[in-house]
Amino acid sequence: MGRSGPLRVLVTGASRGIGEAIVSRLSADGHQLALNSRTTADLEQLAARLPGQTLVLPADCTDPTSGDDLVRAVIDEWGGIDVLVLNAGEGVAASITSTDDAMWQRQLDLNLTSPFRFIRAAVPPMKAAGFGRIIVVASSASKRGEPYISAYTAAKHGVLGLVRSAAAELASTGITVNAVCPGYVDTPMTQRSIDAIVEKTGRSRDEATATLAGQQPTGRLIAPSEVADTVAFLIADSGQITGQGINIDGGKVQS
């Protein structure tokens, strides 16, 4: 069953883009927000803008100890952890032949291994409490292949598999595990993709933006708030939605 009242929420990759939209929405809903990214100053500025109680937890999510350390910090401060939102992630574009081992490993570390470690750390206290909501911000690349992002796509396919397996394992414990799978969202990461298109093709920024917006059948980029709304919905769910990869892509991937 769902829980009423404020929940204790840890969000990784919280300081900008989708992460910032998620914490803004959840703080406005009255939840306690533990904010993670690598930069303390960015987190402190964000915390100052939020209406609710916050905890600033700077760390590199790819550090092997960060999952255990951050979950423990939330429990030490607030007595437990109810919700884990794993938003930290990044994509890089390269052909398969230009994808070296270091790039491949970095994508796996950030987009797959890090979420695994955080989930592993959060499950025991959530199981003890009989309640938990785990949400991974994946991508439409979790469900289909796109050219020039083989490492990112492989990692995102893997993290969706992790979500599905964890959900099946934990279904009777009161913990749900889901992914949200956005298309191109209007974020700094997408703006960097637009920059790369401009540099490589000589197109204008408007033309490059239209190219990515056109990947969604609705013809526009996804707003970060639309992803945040879906995360808030999954947190409030009574517990019957689990093991899902929910598409937020204007109808690009139909499942």
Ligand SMILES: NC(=O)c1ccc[n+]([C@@H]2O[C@H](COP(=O)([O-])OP(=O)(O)OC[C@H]3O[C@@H](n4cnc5c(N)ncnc54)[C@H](OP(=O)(O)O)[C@@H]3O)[C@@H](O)[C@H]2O)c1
Contents of the next structure:
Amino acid sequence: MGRSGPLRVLVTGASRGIGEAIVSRLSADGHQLALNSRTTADLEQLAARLPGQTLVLPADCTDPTSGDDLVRAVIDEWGGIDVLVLNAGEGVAASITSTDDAMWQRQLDLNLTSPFRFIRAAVPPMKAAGFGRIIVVASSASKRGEPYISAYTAAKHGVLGLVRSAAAELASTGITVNAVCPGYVDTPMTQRSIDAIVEKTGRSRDEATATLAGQQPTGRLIAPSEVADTVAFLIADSGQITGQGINIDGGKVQS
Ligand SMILES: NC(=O)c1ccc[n+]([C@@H]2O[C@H](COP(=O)([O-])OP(=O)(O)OC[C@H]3O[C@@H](n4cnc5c(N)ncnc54)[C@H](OP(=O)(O)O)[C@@H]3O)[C@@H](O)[C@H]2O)c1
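Having seen the form predicted on its own, could you now give me the structure of the form predicted together with the named molecule?
Below, the chain from earlier opens the complete complex, with every other chain and molecule after it.
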């Protein structure tokens, strides 16, 4: 069943883009928000803007102990953890032949191994409480291959597999595990992709933006708040939606 009242929520990659939209929405909904990214000053400024209770937890999510450390910090402060939103992630564009081992490993560490470690840390306290909502911010790249992002695509496909397996394993525990799979969202990460297109092709910013907007059949970039709306919906769900990768991409992927 769903839970009424304020929930204790940990969000990774919270300081800008999709993460910032998620914490703004959930804080406005009355939940308690533990905010993670690598940059303490950004988190403190964000915490000051949010209406509800906050906890600032700076850490690099690729640090092998960060999952255990952050989950424990939330429990120490608030007595439990109800919701985990694993949003920290990054994509780099490179052809297969220019993807070196270090780049490949960084993509897997951040987009796949880090969510695994956070889920592993949060499951025991959520199981003990008989309730949990775990949401991974995956990507349309979790379901469909595009050129020049092989490491990112492999990691995002992998993390959807993790979500599906965890959901199956935990289905009878009160914990749901889902992914949201956005197309191109209007965030600093997408602005960096636009910069890269301008640099590599000589096209104007408007043309580069139009190219990425055109990737969605609806013809526009997704708003970060549209991803946050879906996360809020999954948190409020009564518990029958689990193991899903919900597309937020204007209809690009239809499965
Ligand atoms: N933008 C899109 O079009 C799009 C589409 C589909 C999926 N996604 C996914 O959505 C998620 C968020 O993307 P976004 O566009 O909002 O990215 P963004 O604008 O680059 O923001 C990324 C956030 O993650 C934090 N972060 C990055 N590396 C981190 C690390 N190692 N440890 C902890 N925090 C870290 C950043 O803060 P610091 O740099 O200060 O750590 C920042 O708060 C990612 O998983 C991405 O793959 C994005």
